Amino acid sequence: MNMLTDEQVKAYREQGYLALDDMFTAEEVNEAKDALRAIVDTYAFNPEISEYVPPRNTNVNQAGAIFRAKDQAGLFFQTESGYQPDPARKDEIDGHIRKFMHFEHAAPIFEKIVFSHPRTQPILRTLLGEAPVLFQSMALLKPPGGVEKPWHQDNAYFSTGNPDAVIGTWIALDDAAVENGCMHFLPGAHRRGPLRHHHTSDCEILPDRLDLSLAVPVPLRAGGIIFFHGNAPHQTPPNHSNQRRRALQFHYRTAGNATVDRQTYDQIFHEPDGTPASCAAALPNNL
C-alpha cells in the first residue's frame, strides 16, 4: 500500500528530501529512547562483553571515547570529544553520546522500526522503487553543547554503484528544532550528483560548491521522520539548547545495488570533470 499521495512522491523527488510528522506514537519513541539507554548501561565498562578505546586528543568530530560490543557483531557507541567517560560515573555517560553504530538487532522496537514498520516500509519502497535493503544504522544523540555535522551528502561515505537507489531516514526521537540542532537542506541539490568533499574536523562538502542562502531549516516533532536522497546536502548546528536532540538515522539501498570497491566507486560518485569527489577519495594521498 501506498502511504504517499502523488504530491508527496513528487516533492521528494524534487526538493531531495520528505518530512512526515507524527509517524511513530510517543510509546514507540519512548521505547526506543529506553532502548539505546539500555546499551549504555550494557556496555559502558564492561569489559566482558566491550572494549573501551580511550578518547582521542584531537579536534575531530570523532575523537571522543568508544565502547564496542564484543558479544554483537559491529555494535558500538561513541562520545561527544573533549567528554572523558569515568567508570566511577557510569551514570553520566549518556548524556555524553554522540552516536550508536549497527544496533538494529538490539532491541525489538529497533527491529520494528527498520524491518517491518507499516508506516514507513510502503514509503521506502515507493521511493525506492523495489524492496528496501538496510545497509547501515545509527543513532545520532547530539546533546547539550553537541557540535555541529557539516554540509555533507551522505553517498560520500558510502560505495554502492548506483547512488540514487540510495535513501536515508531520519526518525526524531526529541522535538528538533534550530536551536538543539535540526536538519538542515539545500532543496533540490541532490539532483546536482556529487559533490567534491574534504576533511577538517569532519567530511565535508568544499564550501565553493554551496550557495548556503537556500539552505532550508526542516523542525521536526519526536515522532516525525525525514526521508532524504543519499546525494542530498545536509547539515544539522551545534546544539545551543540545554536539551538532547536524539535521532535515529538508517540507510537503505535496493537489492541489487551492491557495494563495490573505492576504484570503481571513483569512476561513479564524482564531479562533472572526472574528480572522485567521495570522503575516502579526499583522505591525504588519496589513501
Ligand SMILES: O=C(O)CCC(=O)C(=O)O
Second form
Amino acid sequence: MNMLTDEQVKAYREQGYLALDDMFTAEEVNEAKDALRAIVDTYAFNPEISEYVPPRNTNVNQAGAIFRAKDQAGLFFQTESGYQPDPARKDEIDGHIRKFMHFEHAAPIFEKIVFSHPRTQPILRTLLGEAPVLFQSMALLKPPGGVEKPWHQDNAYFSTGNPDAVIGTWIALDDAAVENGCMHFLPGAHRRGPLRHHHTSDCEILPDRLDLSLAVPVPLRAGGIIFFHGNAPHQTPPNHSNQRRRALQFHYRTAGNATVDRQTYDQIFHEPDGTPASCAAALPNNL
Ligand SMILES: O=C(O)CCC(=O)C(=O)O
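For comparison with the form predicted alone, would you give the structure of this protein in the form predicted together with the named molecule?
Below: every chain and molecule of the assembly, starting with the one above.
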C-alpha cells in the first residue's frame, strides 16, 4: 500500500526531502522519549554494564563524554561537547545528551518505529522501490545551547555501493523550529550529486560550495517525520531556546545496496572532477 500521493512522491524526487506532520501519535512520541531517558538512567555511570569515556578537551562537535553499553552491540550515547558529567548528579546527564547510536533494540517502541510501523514502512518501500533495510540508528537531542550541525550529505558518512538507494528519516520528538534547531534543506541540491566534505569542527561541506540564500527551514511538530535523500545537503542551527530538541534519525538502504570498501567508494562518491567527497576522504579545512 502506498500512503503517498503522486505529488508527494514527485516532491521528494525533485526536492530531495518530504516532511509530513502527524506521522506518530502523542503516545508513541512520549514512549520514545521515556525509552531514551531509561537508556541514560540504565547506563550512565554504571560500570558493570557500561564503559565511560571522558570528554575530550577540544571544541570539535564529537568531543563530549561517551557512555558505551557493554551488553548491547554498538549502543552508546554522547553528551554535548563542553559538558562534564558528574557521577553525583546522574539526574542531570539526560538533559545534556547530544546523540544516541545503535539503540533500535533497546525498547519495543524503537523496534516498532524502525521495523514495523504501519505508516512509515509503506512510504519507505515506495520511495526506495523495495523493502527498506535499516543500516543506522541515531537519536539527536540538541540540548539548550547545543551547537550547529553544519551542512553535509549523510552519504559522506556512509559507503554504500549505490548512494541513490539511501533514505534518511528524521522524526521530531519535540516541536522543532528554527529557534531550537530544526532541519534545513536546499531544495533540489541532492541532484548535484556528491559534494566534497572537509573536517572543520565537524565533517562538512564548506559554505562557499552552497547557495545558502536558498536554504529552507523545515519546522516540524512532535510526531512529524522528514524523509530525505542520502545526497540531500542539510543542516541544523544551534539551539537558542531553553527547550531540548529531541529527534530520532534512521537510515535505510535497499537489500542489495551493501557497504563497499573505501577505495571503491572513492570511485562512486566523488565530485565531477573525480575528487573523493566522503568524510573518510576529507582533509582538514586548512589543507
Ligand atoms: O538533528 C540534528 O541536529 C542533525 C542531524 C543530522 O543532520 C545528522 O546527524 O546527519
